[in-house]
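As structure tokens, one chain now follows by itself in the form predicted alone.
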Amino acid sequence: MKFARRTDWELTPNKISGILEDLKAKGKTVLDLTESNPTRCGLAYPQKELLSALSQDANMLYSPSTKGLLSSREAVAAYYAQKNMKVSSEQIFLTASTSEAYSFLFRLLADPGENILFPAPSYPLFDFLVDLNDLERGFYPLEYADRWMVDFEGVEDNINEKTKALVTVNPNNPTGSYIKKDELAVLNRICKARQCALISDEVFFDYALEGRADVVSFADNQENLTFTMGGLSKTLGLPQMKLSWTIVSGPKDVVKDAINRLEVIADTYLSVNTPVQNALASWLNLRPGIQKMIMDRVRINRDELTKKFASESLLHTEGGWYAIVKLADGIDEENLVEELLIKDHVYVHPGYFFNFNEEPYLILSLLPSPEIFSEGVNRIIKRLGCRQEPSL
């Protein structure tokens, strides 16, 4: 049987996965240090209330409705106007995921052979995304001088007249950066100028971990058409609930005409489940307590961190869930995530998993439990040979 090309992939297990798997299956106790689903760290959630919004009588009545559930759309406009964002329930779509928003997007804006712009480092996700969608993807490159920030020279050279949609992540994963009031209008600049939309990941907003004016979301964006996402799976820590939104901003003719084509599209598949909508407001008004409980965990293993690396060590991060670890020039980064593997039995992300440019780099999820996040810093403390000094 001869498969579409766009499945093409390599489906053989990497390296790194597979000295994983035996690992697992020798009963080898490993400490994860990637683990980016908060369901599975030992997080204290509400689940009475949680559980409870899902046994409503309405959940008996199906009555779809393209854009999502009016109610459920209205509670997305309050959590925005909560953080003093005017944004319309008529400009909101909500899907299952925001991977399938992406591709209700993609189909938008992109014939087949055209490109989207990624930011890099940045998620691999976006590469399956755009081979499923039959596009060529592209990447700008953000740079770390102190702190990350958007390379718009690298921009310039990479967006072409194939190129129908940037993205920013924002915060970025793994970089934790934020996009700032003078990036945007810089981005919407550059997008206007070629015809090309922005297309706003904004799952890890809520997640800064420092307090800064100049950080914006592109939901209330009118210079430009602008796709703003964000969803359950990280606004509130549930990602077996599958619901996302996505708001639709920028100047009102393209805006209308955006929407038109958006809505026969998500009519096209209708994939967002009837109890989950029905329990969003009752969720969303749960985010507070939830979002502190993750900072806190967060901010726990974070300050770990900076106890055991040094200072240039630790790349700075404004928000989100990872950490970064800048190693020593002439680690490769593949032996040493292979060798924590197999002799220290912690794992860990390498940079190049995340597009970074250059190496070495060791990427940490956040989340663990602190006793396993801990001995695993132990360990890898250990395996390089030397404690670095604490930063001050």
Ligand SMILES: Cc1ncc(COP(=O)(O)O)c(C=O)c1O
The other form holds:
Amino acid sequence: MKFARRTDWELTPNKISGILEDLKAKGKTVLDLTESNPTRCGLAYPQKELLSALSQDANMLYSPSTKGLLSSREAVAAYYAQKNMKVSSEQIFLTASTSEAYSFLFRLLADPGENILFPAPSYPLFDFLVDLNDLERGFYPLEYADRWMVDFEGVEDNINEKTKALVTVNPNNPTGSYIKKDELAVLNRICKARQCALISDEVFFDYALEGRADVVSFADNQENLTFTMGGLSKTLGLPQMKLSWTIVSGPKDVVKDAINRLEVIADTYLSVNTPVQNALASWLNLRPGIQKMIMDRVRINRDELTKKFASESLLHTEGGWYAIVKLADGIDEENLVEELLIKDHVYVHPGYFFNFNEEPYLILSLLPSPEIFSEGVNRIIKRLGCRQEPSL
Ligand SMILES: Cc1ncc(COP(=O)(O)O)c(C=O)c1O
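Next block, the form predicted together with the named molecule, ref. the form predicted alone:
Every chain and every other molecule in the complex is listed next, the one we just looked at coming first.
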């Protein structure tokens, strides 16, 4: 059978997956410091309240709406109102996941062969989303100088007449860097001049580690056609519930056009299930408690890293669920990650997995239980043979 060329992926498991499978087959316990699925990290969710919201008589009625049920979109609008942002339910589209929303937006904005610009480093799922929509990926660099920043020269160098959208991940995974107000102003100017839309993935927006006043959500950006995404997988740590939202903002006419076309795309799938939409408003009321629980976990593990690594090894992060450890020059990332797995049974991501443009880095999820995290970090430090004094 000749399958579509877009599915010509390298499907043999990579070396790391092979090692992981082998360890599993041998019954070894691996300390997984890549775990970023919050439902697997021993967090104490308000289970009773979450589940009881799914048991409603209204769930017996199928009354689909292309953008998602009005009451659910109003709940999303209320979430933004709590953050002092004016978003109308008419601007909101619900999808089953952020990944699905990306696909809808790529379908809306770009023809085959055109391109979307992504930050580097960032989250690796984009590669498949681009392939599946017959698009090309371009990258613009983020640079690190005590904190991560958008490299605007890099944006100008990489944007071209075929670029239909520029994606920001705000805060970015794994750099944890937010877009600042002055950065948004420059992005608006660059994108407006080229009729290029902005897509801001804000799934981690609520997880700020510091209270900076200059960070900005794109949800009420009016300067350019803008799509701002959020969702339950991170906002409430509930990836299994499969519900995300996209807010369309910008100049009135283009927003109206975009909404009309997106409605047809969304109507073709109607992918968000009714019980989850009906539960959304009461689930969002649980946001403060759930986010505190996750932030407490992130801070405990982050503190452990600051105690154990020298301050120059631990890159500054403004938010999100990840930490970046910069290793001594000359260490081969891939070898180290394999060695940690085979000899120490600790699983971490190498920087190249997130498209870092230089080596060597390790990326750690800050969600695992503190016992697992601390033991994993001890083993990494022992392997590196460089026990470092606390930087305090
Ligand atoms: C930045 C970012 N966006 C989106 C997603 C996927 O979210 P969803 O589960 O809504 O598809 C992830 C998952 O880790 C992510 O890191």
